[in-house]
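The chain below stands alone and is given as structure tokens, in the form predicted alone.
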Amino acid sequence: MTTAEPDPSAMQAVIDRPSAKRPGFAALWQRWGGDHPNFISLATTALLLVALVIIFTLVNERFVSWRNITIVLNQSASFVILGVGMTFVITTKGIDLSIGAIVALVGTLLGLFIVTWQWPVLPAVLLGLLAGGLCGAFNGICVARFRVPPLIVTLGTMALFRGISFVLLGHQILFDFPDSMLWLARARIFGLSPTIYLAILVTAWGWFFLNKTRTGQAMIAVGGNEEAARLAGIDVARIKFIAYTLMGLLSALATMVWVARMNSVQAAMAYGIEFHAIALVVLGGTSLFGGRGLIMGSLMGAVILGILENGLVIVGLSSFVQQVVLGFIFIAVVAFRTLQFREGQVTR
């Protein structure tokens, strides 16, 4: 009796044959989330905002009411617009901590334009805009020329806009601004205050901007890796100084929010947004570590933190305790964010 030799053939079907066994959702959830990172810190962003509505929806009813909802919306759309310039900052691999010091710089030369000189509204608010960008371009200027790192800079430029303020100001208090400087924060449009809508034309602006151009392709690249955009043929000091320019012309379009809303500038307004800036923009997805920058996601994350702050008034928390928590889950954002963007950087 004969034995037949095996078929080559067959064996190697067999070897080629898929295995049965399928990975897990987990597995898959990982590797489909290290080809579409920006989704996935969307919708983490995302089912966050969702959570957090739920929440403080359970504790007190009160808080999905058109009213409180507006307070929100109105309350965060300053931070959405500072967001969408720290989200071009810190793509480029970037920090700006002197936004709160450029707030309170045109804030001061606005309050001494319009109520200590009565100048009318749109040269003010014009020249206040060039302050903010002047302020700007000249972090630009010490970060992409002088090769500065931007932290330095920015710090010492948060204490000379500052102090600028304050000798131009003193510890005086401005109010009292006519109403075509408040109209901004206090007229309805289909229910909702002007400030709204800038805020989300903004958005729309940066998301173009920076998805859509070449210029913030470029500052992708620039915070991606800097040396290779370089051999690419980007003008490595161009983009930065771009970058920092429109945040400072940014934090000077969220003062006129700001000062429209309060009405009332001091030189010591805007303390410690830097902070709430950053913030929001690292829980919208933008890494740290530059190269991503989600817009969206910073327009999320100014949402969260607004939804956070109101709710945590509405549970009756002190301000104190609502810096704790604040700063607790800054903290937690960072850490996550920072493990999200090394796992997926081992996925690839």
Second form
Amino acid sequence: MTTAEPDPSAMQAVIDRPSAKRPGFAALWQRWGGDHPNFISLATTALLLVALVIIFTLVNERFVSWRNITIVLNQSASFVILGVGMTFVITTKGIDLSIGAIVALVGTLLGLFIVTWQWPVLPAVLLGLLAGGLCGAFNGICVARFRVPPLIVTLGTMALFRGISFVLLGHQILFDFPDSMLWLARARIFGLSPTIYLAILVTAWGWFFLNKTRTGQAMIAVGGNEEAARLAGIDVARIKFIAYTLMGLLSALATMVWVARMNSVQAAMAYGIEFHAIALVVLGGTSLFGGRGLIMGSLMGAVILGILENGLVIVGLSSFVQQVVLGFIFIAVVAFRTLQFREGQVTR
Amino acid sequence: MSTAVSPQRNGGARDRAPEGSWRNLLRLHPDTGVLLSSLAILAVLIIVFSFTSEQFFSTTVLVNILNQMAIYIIAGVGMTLVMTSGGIDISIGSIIGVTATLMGILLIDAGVPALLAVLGALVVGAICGAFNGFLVAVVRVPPIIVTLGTFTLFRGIAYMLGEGRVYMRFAEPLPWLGDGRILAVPVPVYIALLTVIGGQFFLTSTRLGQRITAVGGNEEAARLAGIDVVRTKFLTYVIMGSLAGLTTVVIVARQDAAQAVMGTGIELHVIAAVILGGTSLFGGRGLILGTVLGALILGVLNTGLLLSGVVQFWQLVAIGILLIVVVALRIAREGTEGK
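Hand over the structure of the form predicted together with its partner chain; the form predicted alone is what we had up.
Below is the entire complex, every chain and molecule, led by the chain shown above.
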């Protein structure tokens, strides 16, 4: 700007200003993307999914075999279910670190009911779901009613629920569940196990609940701006309570899938799955800062993690290296999403 | 500087009670009140356990508790700083895993003298902390998410480096750090004591320490007051990392072994100690002495339950309940009085 001579290209740039007449494609895209941030997030997640499939197929063509696809989907099913619950919680600007412990507690109870005491499967499963719901409700009461930060509550209940599991079971491993329990993972309906249909059902319901019901919309409002939501007449405590209770219930449901697949339970089971559940939600584009939940994104996130784990095994990496790769990808995605979020904040 | 920090807490002092009364005194010195409440919890636990177990009330048990809690206190000082800045670090157990593996490799595979291995642990811990600090301070990812990621990442790196090996039987000066005694008191207790004194001085009397409190109290106000928020947060995590390294040194020295799984689950105890000690969950108030009390509460709880013949697994249950109840009570109290 300090040059005395008028720069012809600068003149041209002034004439061609996007706002003048014909907005350039980039500008259009940016404006459209600004109006549809959810679509952009979902599209980038889908792109990542496709890229991974292509890469692993190039490495080993058996990757896209029907057999391997069903393996990946089966492995991802419980995380899809957990992801729906975690999407609710993170949408309300919360977090739940206790889900691994809830799974362990529900699994422990199932083991005691079905294997040790030889109860019929149905009442045991129903009681297991009830127990998961109660665990979630306990988190919810502490967060919503006593206003303890979710991080601290669920760190505490992570120890509490895991502790109870160990008190009940010690270091025993219970296995040999009856076939009616294993049906969920062993049966085939049109070539796919019931767990996959269950995961799809839960996802469809989760999408409907979050986007089409009043409670779901209230979750988004509470996460976006709690004070504004309260002033708009939303019962913030009730909404948060519901989010954590659903998370507990869905954790119990995921436990059923888990037990059906593994055919064994122990107090130390499902250690560290909260990292996976949170990672897939973040991969899917749900905002870490609350107020935006993408159930379909979480679904893709769960499949991406499933593909990565499966693919890295096929490539021949040890589980230690896998952990490092997953950690790096998680951090890269989170950093990317955070920068995206900050940018959006500045421009709007 | 201290006046710039404290009005947030003291500003709302509505003097309903007469001058010089207990309530008034506590309102003007909120930290003292919190420390007293932690002390009360500790006293109650000690009284209860001296009834349930005959051996509980002895110097041996006291020294044992102090010795066991040394690692939680050392890491707790770092965690107090992080939480005072409004953050959290759940990756410390994994940082301990990385530094322990590294110490094993340095001492056994490379045959490095103990002093260098200790320095190596501190430096690598600081580097891990710097990675956390960069993501939290510069990229501005929420601390819980960053450290959840590095929790997995660092542990994976530890396993990659260690490949399941257990390094054992180190040359003499190192084990002394773990089980040596000076005047009948174990060396780790002295290390913890020095860390606490250093931490207390750092937090209350150095410029960086006071900046950490200011940033945690009100980040925007701190920025407007000319504090480099990014640098302050970054350094907080670096300090946390190097103190995790120091914790590793004590753990490795005490067990006379080093392996990649070390430190698993320690974050729960350390965060519990800090919170039981009264450091604010929302930043802006850090009580190093409170953290010592918090660690002692955990130690007394563990040892007391053990001596009373309760199954070991109940400790997890007790810590979880205690953590939630104490925090709920403090929030209920501060919600009505503090703000």
